[in-house]
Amino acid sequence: MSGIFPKLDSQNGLRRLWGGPNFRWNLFLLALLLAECVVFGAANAKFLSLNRVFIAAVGDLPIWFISIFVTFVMITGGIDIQSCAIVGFTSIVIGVGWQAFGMNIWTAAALGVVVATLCGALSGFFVAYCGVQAMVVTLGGSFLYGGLALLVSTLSGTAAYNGISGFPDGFKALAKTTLFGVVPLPIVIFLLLLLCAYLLLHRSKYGRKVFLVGVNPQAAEYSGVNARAVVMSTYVLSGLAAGITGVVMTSQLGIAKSDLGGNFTMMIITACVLGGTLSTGGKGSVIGTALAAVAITLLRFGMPLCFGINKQYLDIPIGVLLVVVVVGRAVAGNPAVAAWLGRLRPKKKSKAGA
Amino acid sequence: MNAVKKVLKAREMTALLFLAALFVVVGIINPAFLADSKNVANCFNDSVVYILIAVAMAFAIFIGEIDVSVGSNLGLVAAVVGTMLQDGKNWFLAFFIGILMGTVVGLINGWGVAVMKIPSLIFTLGTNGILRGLMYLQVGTKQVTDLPIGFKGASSYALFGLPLTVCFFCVLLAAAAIHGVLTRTKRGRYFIAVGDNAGGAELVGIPAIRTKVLAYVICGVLCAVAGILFASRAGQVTSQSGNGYEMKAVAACVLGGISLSGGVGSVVGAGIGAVIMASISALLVFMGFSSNFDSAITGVILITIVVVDALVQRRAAVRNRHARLAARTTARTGGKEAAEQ
């Protein structure tokens, strides 16, 4: 293990996460969502109940779960907006073969993440070894696999848009459980995903390469790191993501439909820009995507509840706060402000320790 | 014969040629389409929209940027213009502010991908989440349906008997002065020199930031008449109206030909990519398929052009170099080699 893995100094380790790049915006991050919580317990008290926290956070599960692996081709340089189709293509999948094909469930579910994965690998194929641009076959990816999700949901008896349901009771207590009566199972899921892809993106040699081969695709390709690999791997990630996903999901409504993945998109590139991720390639952390997209559901939630704001309006404070985060932190690295905010910096210190 | 051959090579003879061959493919399966003129016809009609979209992201792509914001933009003016009209208000004024909102929206996203050096792609699809809420608080779950007779219409006007209508015509014209004014202008070819190379442009004078963000303005323009033309063609306008047109308009310029990398492509291949476009689920109908290969097929062909474009400009990369290299050292042994022969 310790090959893989680098040698963790405690001391060093905890210096190295105080400095480091993404530490204070996930800081930053964390205020955010503490001011949610604040601004929005204060005033509606309802939202401060973890029962209904959660049920808000594995509603917006695609969000969760894809953003942090999302993240991972972003650092290359590339994007990826085909995963919410890859999400209901995992469900037809799903519900195709367990009505159609009489597999077991859990062999279907299997199926859906394999094909799902396969799905990723396709388009990281086209990007990496055909040197076309991500944003291209990913959108194509998006039109072709929403439209097999479509095809093959014809293969059941049921209408496209009444979905196919029905299925085991064992399958739906994926969704259904919870661990000691409070954290849903799908919550459990993704901090088990999320610990995997920290581990994998900013504690193994894997990670490295991902990062170098988003600084400089040719620089990794000359100091022997497979750099297309690499890059092809990231949307393999992206699309095993969009598979669990799938799977949790088509448990947790109980029903398999091809829109399942909705419109969230937009709201996954939002996590990772907003955790610090640069859509240039080369920065980010999966934990401040977990962070932005914690704070992305919570603005969803709160909105609603709190202020009456209807769901569909919700599209413009996200939108806001993505354009806001984006124009500060431009703002924040001009040369005239940093020089400025430079001269500032004592007084902000001696503000903070007071 | 040295005009044919340019026009002959050019990047969106490739979509012209698919086009046609579509058409006739289409043709030998269903000889029904081909019979009556109207059918390929009504898929021109039925294009201007997207031609106008794609026209419009074509701007934003020329100067190496996107704008994913184009289908709310255009769903926006489109609802706000319906209203107006739907409440008998005067029709120029509908369209003068719709055609301002284009504008003032182009203006933001020009001055945060050219001013503020956003990347266009996160800046813009923040304005589309806004834009897009705006729509929910004009449209909420109503809808839009009472608009003129007059305006609806107006899209479906055609002269002297002809299977094509005057606003097809009035876009394609529109689409050839600006391909004029885009490869035969001083100004024009700005966009193209930005887009291939910002830092070489600024170096020989060209104002890249005010070219980046008159591009951008001109992409909000064009979405707003595109908006216009879509409550009158459509007749109607939901909240839902100009979801996802954003990923038509780029996949109609890729397949016409232009380069998401910038400076490569015309106006006249994102007005083809953007019949193609408009034509899969017709020509699909007539081919005897579902609507359900609809989406399926626009991303085969989406995939397959793409990749292969690539393919095929990679090779000819390697062997320009291979060319380069010979050339070189035929220039140092030429003098000898050609002797000898």
The other form holds:
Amino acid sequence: MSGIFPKLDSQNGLRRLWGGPNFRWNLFLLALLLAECVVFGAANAKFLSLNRVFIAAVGDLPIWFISIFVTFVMITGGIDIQSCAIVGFTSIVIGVGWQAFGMNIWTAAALGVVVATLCGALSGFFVAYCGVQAMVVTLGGSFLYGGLALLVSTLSGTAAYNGISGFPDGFKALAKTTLFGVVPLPIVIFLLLLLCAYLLLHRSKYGRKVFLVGVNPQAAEYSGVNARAVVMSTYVLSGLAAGITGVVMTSQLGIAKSDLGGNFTMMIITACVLGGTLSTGGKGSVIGTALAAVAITLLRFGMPLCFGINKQYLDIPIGVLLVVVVVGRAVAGNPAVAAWLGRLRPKKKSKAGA
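Next up, the form predicted alone in place of the form predicted together with the partner chain?
What comes next is one chain alone, with no partners or other molecules.
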């Protein structure tokens, strides 16, 4: 095990635990979360209700579940905008498998996750081994898997806009069960996924390969890393996360629909970028992505509750947040700006008589 998960350095353990090079940015995200709690809590005390926050979090499951694995994709220099379509496809596979083919509901759920993982593998193959741009492949995948979901839904004999319902209570309990009567089971599943993602990306040799491929794929190949296999594996993980999301959301809503989770794509990408993942690859942190996802959820929960903002306008502040982060990083990374900021720093006085 020590060869797979190296030991933490005692001096830099905390820094590495909180994202290594992203340590300072993660601290900024923690400060952002605190500021949201203070501002929204002061505006409306209901915001500080833990049960309300958990309800809002469960409603934003695609952001939380998928973004931490899309981070892997973006670190390699790719992008994945098909995940939400895979969520709907997974949901329909579960519904049709259970209703039309008489499968056990858990067998149908497992089949849905397998199908979602294969969808991710297919797109990853085209990106890694065929050299097609990730944006083109995943954009096509979003249309392909969304269309397949509609096609498969016809096998149920139910109109696609109605969805498939009537699932067993045991399956619906997956999303309704609470741990210690407080924490919803989907939140526990998210924490387990986050732990797995953290160990993979920040504590394993596989994670080092992901970062190396993102920094320089040619150098990774010369170092003996199969860069194409690594790139493909990140899309597999993203598809797997979308499949798990499809299962949990179908259980939560008690209905299988092809458009389940279809409007979360921008927020998933925003969570990754706001969490410190570079769109050009080579840098990122699942801890940062998770903190950013929580920040987005609190923003989407707090603005309507505390300031009466209509929910249909919530994409505006999230879009502004995405643009500000991207532009701010581009400006901060400009050599001229860095030199100007360096001149503003006070110079240290030399000791007399030294």
